[in-house]
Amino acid sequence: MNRKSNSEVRDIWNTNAAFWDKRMGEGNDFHRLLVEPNQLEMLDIKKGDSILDIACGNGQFTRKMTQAGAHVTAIDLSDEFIKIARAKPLADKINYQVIDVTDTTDLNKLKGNIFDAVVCTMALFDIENIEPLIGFLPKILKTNGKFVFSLLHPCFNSGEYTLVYERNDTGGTINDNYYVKISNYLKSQTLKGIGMVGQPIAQHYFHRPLSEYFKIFFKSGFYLIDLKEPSFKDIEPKSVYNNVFKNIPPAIICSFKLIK
């Protein structure tokens, strides 16, 4: 792990935390319509379940799980995000901690816990090296426990991609066409981009093809039990982004189960 770059990632999220909290609130349309319902369905939370929330940000999904009856430990690399989350409702029922999941020493702070499930909402691509985390999870996740996570879809909405809108006149009929141009999908690489227009500074994205994600999980004793690729198909389009992603999924949500 490159400690210098990891420190930079922390500094970027500390700088962007207040802006993201203001814009995200309790979930933007992307989260409310595409991510949240699918993650909740896969988690199938029972009252009293113990859940670890990785890269919790301002805690918006943490609070959803708490309201559903779970006992949640929520962690993030950014101390600013944790400070914001602790100032939100239900903080007295949530165990918030600042933990760097790329650092095994930091991960050891979680030893002694046994979780029913682990969740990571739209954040694995924000982490430069996920192998320490995935390799550590069998120590704190019960047998047959789940790891549910969501990603910007690596095939269509990550790495080197361009959203395209074209209009043509064919035989007197105006046709609007929307699609995605993709290059270097199989190239694992670090890119910088804007997650939300107007944020103070650009953030790092660590693009990986799906095969790389899955290989790391399989190596640590996980197997895939569910996968969903939601889109804006049934939602009134508001932008080129929504139109492009009507029949192409902008996100992927996976559920893995641990075998010991």
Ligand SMILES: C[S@@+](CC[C@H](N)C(=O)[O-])C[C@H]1O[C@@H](n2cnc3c(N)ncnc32)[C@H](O)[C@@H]1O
Second form
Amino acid sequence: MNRKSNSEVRDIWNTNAAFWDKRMGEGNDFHRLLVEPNQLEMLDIKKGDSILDIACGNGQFTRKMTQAGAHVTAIDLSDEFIKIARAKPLADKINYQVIDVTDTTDLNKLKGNIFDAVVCTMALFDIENIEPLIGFLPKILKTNGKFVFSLLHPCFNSGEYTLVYERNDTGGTINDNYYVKISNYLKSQTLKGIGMVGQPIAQHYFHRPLSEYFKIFFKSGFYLIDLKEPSFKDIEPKSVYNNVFKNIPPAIICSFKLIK
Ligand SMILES: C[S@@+](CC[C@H](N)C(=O)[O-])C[C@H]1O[C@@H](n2cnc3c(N)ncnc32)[C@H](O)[C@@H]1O
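Mind pulling up the form predicted in complex with the ligand next to the form predicted on its own we just looked at?
Next comes the full complex, this chain leading.
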């Protein structure tokens, strides 16, 4: 990746870190309802498991895994996020490091570790080039080790998409209809967007179709063993977002196994 644009990515996350931390806390609704239970189920953490948390942000999921008994190494490109995470509970049990996973020199700092599992929560689309990372993982993940990650669903909640709400009184009743409008799904591209309304500056998103993600994992020896598409179907909708994503999944959670 271009070093200049990567330092821009770092600057953006450093600028947004305090705001994100305040809003995210120990997990917002999206994480609590959709991401966390599925990732924890897929990881099936045993006491003493050694886990690498990639792009840990403020460490909210890192702490969940630590509470479940894992020894976690948690890395992020943003030194601001790592500073925030280190000031939170359980920091003495967690190995936090500033590491840019697009940089092979940085990745090599992880050499010598053998992890039972690797996790990446809602962040692969924030990373411009994931090929160095995925190619490197077989060096530090045990055979049959899992790589569990969540994404904004590339088919419905990523790239060029618009949420649509329509109301009509056809047939003499009020009908509310919710859709997602998608264009250019197959085009891998960099877009700017807002992860949390009110954040100081827009961030980059690196949209890729699912086939592109999977191609990169398959090439490095990863086999898909589980996939979930959770939605807000079981909650009382509070927003257009919740309504759109009642029967359309806003996230996808995958578990890949490394076969060497
Ligand atoms: C949406 S946040 C997710 C944070 C955390 N995993 C969570 O779910 O709360 C995305 C994170 O990706 C990190 N990130 C972006 N590019 C990165 C890179 N090249 N290497 C490591 N981390 C990166 C950002 O600094 C940010 O903390």
